[in-house]
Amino acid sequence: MTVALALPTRRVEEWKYSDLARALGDVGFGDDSAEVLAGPVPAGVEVFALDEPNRPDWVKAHYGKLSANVVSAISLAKARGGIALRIPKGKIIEDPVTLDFAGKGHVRALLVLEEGAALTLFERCDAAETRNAGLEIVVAPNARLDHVRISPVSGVVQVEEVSITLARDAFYHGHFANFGARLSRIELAITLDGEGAEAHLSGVSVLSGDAHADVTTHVTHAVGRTLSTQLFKKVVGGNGQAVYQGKVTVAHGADGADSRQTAKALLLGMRAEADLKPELEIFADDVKCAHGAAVGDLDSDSLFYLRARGIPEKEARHLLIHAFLEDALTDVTNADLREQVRGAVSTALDQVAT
């Protein structure tokens, strides 16, 4: 017997902010299956269509197994398409590899990275189409990679889930720029599950209009010695909603886990919101846990002294916006990827900051 999995309501805590159930109606995400491609592909690297039979064993041994919330098993139970792919051990691939998620309904893609191998993911999102979907990611001792996704303004809604564990010395840093939809929402549950692994997340929202951009993260330190970082600034005018959740917990015996989180947010409009709740779960005694979040509006003595000195008003606002997501933006490691999430932003910008 089939049981049907309902979407989540703002009754549920972790969805209080974003009504998904509400955004979809009666429709839901319906029984669409997307797709996503994977380009350019070094040679070495395995590659799998997941609606394809005769898995191999790598697929077999971690598709499908770090689905933790009701969206992520719908797409898991209705998605017909997707891909997997391997990066070998000790293979580093020196340019980003490109995972392009198009087209109306549900999608899953897993990412495998064996020990000692390296890679640059980017991930763009189609803006057309309503989608949910599921990203699995496993990253062996002493691999490492770096995840950037951006996602441009929206009229629909878009979900994403990325589920991630991470073995001993194991490295991750993902960045997460997002424009913007009716409803959006990127949730990432991280796993530090070996001595010496790092999780490393930032982020912007530049919002306009009545779009909305959800963040929600769970950082799990299963074990000591572990570190993990979250920076996440959001930019707001309009009626735009942003979304910050980010939660951290720290195993019994994860002594010397290390986890620090800060979110913040300039508000400039009189019906722009910015939700951010970071939260603290500490079930170990020697630890160094931080957390901080901070809404506000621009610094009006910055705004006098750039105008006192001949800048007109638009421009002295871009420049301290800028300025403000500064840090979170210099993240980015490959250059040429930081270079199109700034550019992103100054055109979203050219929308919010007037």
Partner chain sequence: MSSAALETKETVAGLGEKYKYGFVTDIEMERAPKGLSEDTVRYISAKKGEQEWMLEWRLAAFRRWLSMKEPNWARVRYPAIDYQNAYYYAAPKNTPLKQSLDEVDPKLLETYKKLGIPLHEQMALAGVAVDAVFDSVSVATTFKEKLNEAGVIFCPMSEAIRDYPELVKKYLGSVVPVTDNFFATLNSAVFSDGTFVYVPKGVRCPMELSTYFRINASETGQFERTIIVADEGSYVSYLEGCTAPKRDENQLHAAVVELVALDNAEIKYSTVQNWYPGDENGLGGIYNFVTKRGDCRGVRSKISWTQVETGSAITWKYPSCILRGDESVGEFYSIAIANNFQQADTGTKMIHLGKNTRSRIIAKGISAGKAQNTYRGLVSVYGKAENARNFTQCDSLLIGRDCGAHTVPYIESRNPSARIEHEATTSKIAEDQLFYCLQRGIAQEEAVALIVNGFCKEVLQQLPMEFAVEAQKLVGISLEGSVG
The other form holds:
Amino acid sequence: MTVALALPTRRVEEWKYSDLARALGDVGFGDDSAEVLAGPVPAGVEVFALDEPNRPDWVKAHYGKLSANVVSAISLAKARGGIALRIPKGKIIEDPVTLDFAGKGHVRALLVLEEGAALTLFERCDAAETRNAGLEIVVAPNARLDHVRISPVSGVVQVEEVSITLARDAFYHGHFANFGARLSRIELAITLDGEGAEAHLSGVSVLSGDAHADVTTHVTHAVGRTLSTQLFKKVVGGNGQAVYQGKVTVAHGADGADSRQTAKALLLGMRAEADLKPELEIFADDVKCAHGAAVGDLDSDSLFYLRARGIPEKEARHLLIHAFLEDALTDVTNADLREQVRGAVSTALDQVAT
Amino acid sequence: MSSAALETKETVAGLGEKYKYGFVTDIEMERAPKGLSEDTVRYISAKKGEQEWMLEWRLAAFRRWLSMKEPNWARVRYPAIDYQNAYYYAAPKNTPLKQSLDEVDPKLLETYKKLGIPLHEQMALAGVAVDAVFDSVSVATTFKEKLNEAGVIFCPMSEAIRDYPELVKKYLGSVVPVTDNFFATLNSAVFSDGTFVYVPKGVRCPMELSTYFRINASETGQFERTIIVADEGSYVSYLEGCTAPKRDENQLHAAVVELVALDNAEIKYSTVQNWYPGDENGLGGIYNFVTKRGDCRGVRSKISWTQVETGSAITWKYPSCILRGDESVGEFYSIAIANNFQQADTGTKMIHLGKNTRSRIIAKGISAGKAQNTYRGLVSVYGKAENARNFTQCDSLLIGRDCGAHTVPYIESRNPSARIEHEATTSKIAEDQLFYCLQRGIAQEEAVALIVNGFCKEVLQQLPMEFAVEAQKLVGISLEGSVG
Amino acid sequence: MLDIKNLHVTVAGKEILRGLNLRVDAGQVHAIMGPNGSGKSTLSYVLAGRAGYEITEGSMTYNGENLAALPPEQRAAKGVFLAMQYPVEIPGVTTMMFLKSALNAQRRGRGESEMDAIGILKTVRKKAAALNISEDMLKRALNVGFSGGEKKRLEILQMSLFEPKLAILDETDSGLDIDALRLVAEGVNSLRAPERAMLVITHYQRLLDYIVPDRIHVLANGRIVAEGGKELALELEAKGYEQIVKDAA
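Here we have the form predicted on its own; I need the corresponding form predicted together with the partner chain.
First the chain shown before, then all remaining chains and molecules of the complex.
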């Protein structure tokens, strides 16, 4: 396999706000392999370590097939390890299964949900090391995946691509809480490949100091009667930089595609920056697509209203910031995970000078 | 409206053509030798009788251009342009600088009359002064004396270079630098004419100014350069119209427009772009690569762009505002219609540098046939632009299954007190609206024109009256055959 | 004037009307009543010629002409008017401009000369006043931001302006309070004329207190299952649709 291993600079359109080549410097990602551990794996879930020989057919059928971007291609070429999980047909797993990404270098993971299966996936990342991760997810007809990812504050470069394909009537809900890194990028490439498929994405970023957090999504409605929604909220303090690039493509003939996309940022630091690029690419006519984006500070009328009712300014500001993030948090389905995200958000907000 | 639409339809039917400006004027032309080299640049400069400084400026641009690459980031696809296989200068013979309209070749007067632009002042629309640019040269400018009385300079660019060199030196390339982009640099090397406007301090320009650009010659590119300077406290409204004959070949149009608004000045710039769009099969049409930029240099200055883009096979155009002065205002109102095989990639840039700067973007895109229509816009708030405000509304309408509508906004904010709002929608022309019109007796094509004009209303309202009526008709005509 | 015979209509592959027969003569007002999903709106749309309503069997004859063969705008020009249950909003197109366009389009369709703008304005103003439609409403975009009552009144204004031969009123009473209902009904009654037929489609008897029909037809499962004079409405109100449909079976 030959791949162009050059790292993108900001002159590459998709990396305009995240200059990966510059953030990594001459050393690049290196050739190391990072690792990923799955825990607690209930009975019936098949686990395969990707560094083992004799890959089973389901791994061969799906591994490396969905990966989309140039950086993910590098991890495919260089990663020696990783993990693959298979949730068999009809298997409904109640408790979340955790994927822990750790160590330095490249790593891959593959998750296959067979027809009618259901899973909640909780993804965590260790903050210490520079890492380039790639996660591929296959959701078969009528299967459902709830996915929550928390990436903690980090001083290094952490990049991950999650590429997902959804078959007929498959359902995906993903929440991405991101607290920034020297350069942090989560890229979601989602294809709605069967009628009735739905993808719902939400996420929050709370940044302070010099943190950078880039959420890039590309949702493709390959067929009609598919639905996607996106709701991303960012609170940026200090010298932080929050990036949202969201592209929705509706393919030719994909009639009945419905897509909504909202990205909002609150700038709270004098040197904070938000870059939003919600993009629509529509090749079918019977569609309903909309996006909205907004950047600003706290609404002064609301602030005044609260203060006039006796709430001190600092408290009022906190209240309004929480309120701003709230609708992106409430749609995390699993209550435990929702509280984990809330906790992480509260901790991060304490670092933002408000 | 509907009677207007009908009247237009009848007119067009009478001509037997959907594009009613597709005729060719048979007139003897003088051209530069085919191709592009330093010699071409020298030829053009000599033809214009330019001084050394202007020639040097052009040559520097040309040398720079040789090292540049054609941009490829826009969503437009076209075969490679052979820059050597075109003429860069074409002018009707025997058109030395005219003192009065009586000296203008009657064939040219007839041409503009046919385009609906009478150049005889007594026939002209009251209150509109016209500069008529035919291929590479300005052939007539009306109401010059009247404007002179007010101190307003309104003349062909070539004349301005000769008569007002200090003004031209001061502003030429000051908004769009020679090195700005591939097409702007090309224009800097070979531009042949265009319009120069200077409105002195405190003067409210007594009439609308307008330029009608006409490409007539085959295998010829048009490269005009327009500069409008509104000095402190002045106001000017300027309109431009563009048409070209039907031809099977693609012709290049690469213009540069620079606007400068000083303290408390306002410039309103309106365009109805109706270059030949090519036929139903995508054959022919103008390649329209245009760089338009306004610099709100002074405090409380204002620049407002309004464009109705219905023509051209390819449109690549982003009229922009640099909001440098505190409290300056930038506006962009746009209708872009792409039918058949047209491709449009158009939008704006609002660069907020000063405090309390405001911008507003209303963009309406309509795609039909097999066309691709892209809105591409940047709103960028710099660190010092306290309390900057932007509102953007961007709507796309799709008519038919085989077209595309794309929206690519870039929103960048580096100041916490700034507020930016962006909304966009994409949908097809509503079946229930069409049916409602049909049920009330309005036929399909008229119903489409009615609904689309309604969809575009916010933008159409920004146009000066005479243009608004014309533009409404154009909307209907551009979409003929798109439904049913 | 209108003669519907054994009409079968499918929408998106599903048969909604299943052998409907109906005859309405000039000067008469007929009411179609029926429960939700009985095919009332389908009937109004197929008469007006909306796309997606496929006639699989039967015929609709209007003044001796095959109605199904005409595109919707020609039906309108020939006098078929449908007052819609949900009048459509068209942003950016002022109500006045729309009225003018439609009236002249219909006149052209009939080979008549167009009316000038001032003449239309005068006529519209007079008719609007009777329906309590303000000048301001006429200047606003068509139906955009209008209340339910305003939209319905505007439909009646159009009916009065276009002077149709066959007026179909689809659930014109829905969403109206009692005052608005009375106003609309007065408007309709004033348009009753020997040369005009009306088809009033409604779920409730209430409207028929104000617009008294010559004949009532009960539509259920895509067919007329009961017919009678105006007293049928009271019977329906007392017994409910279920019983009437059962009795008829």
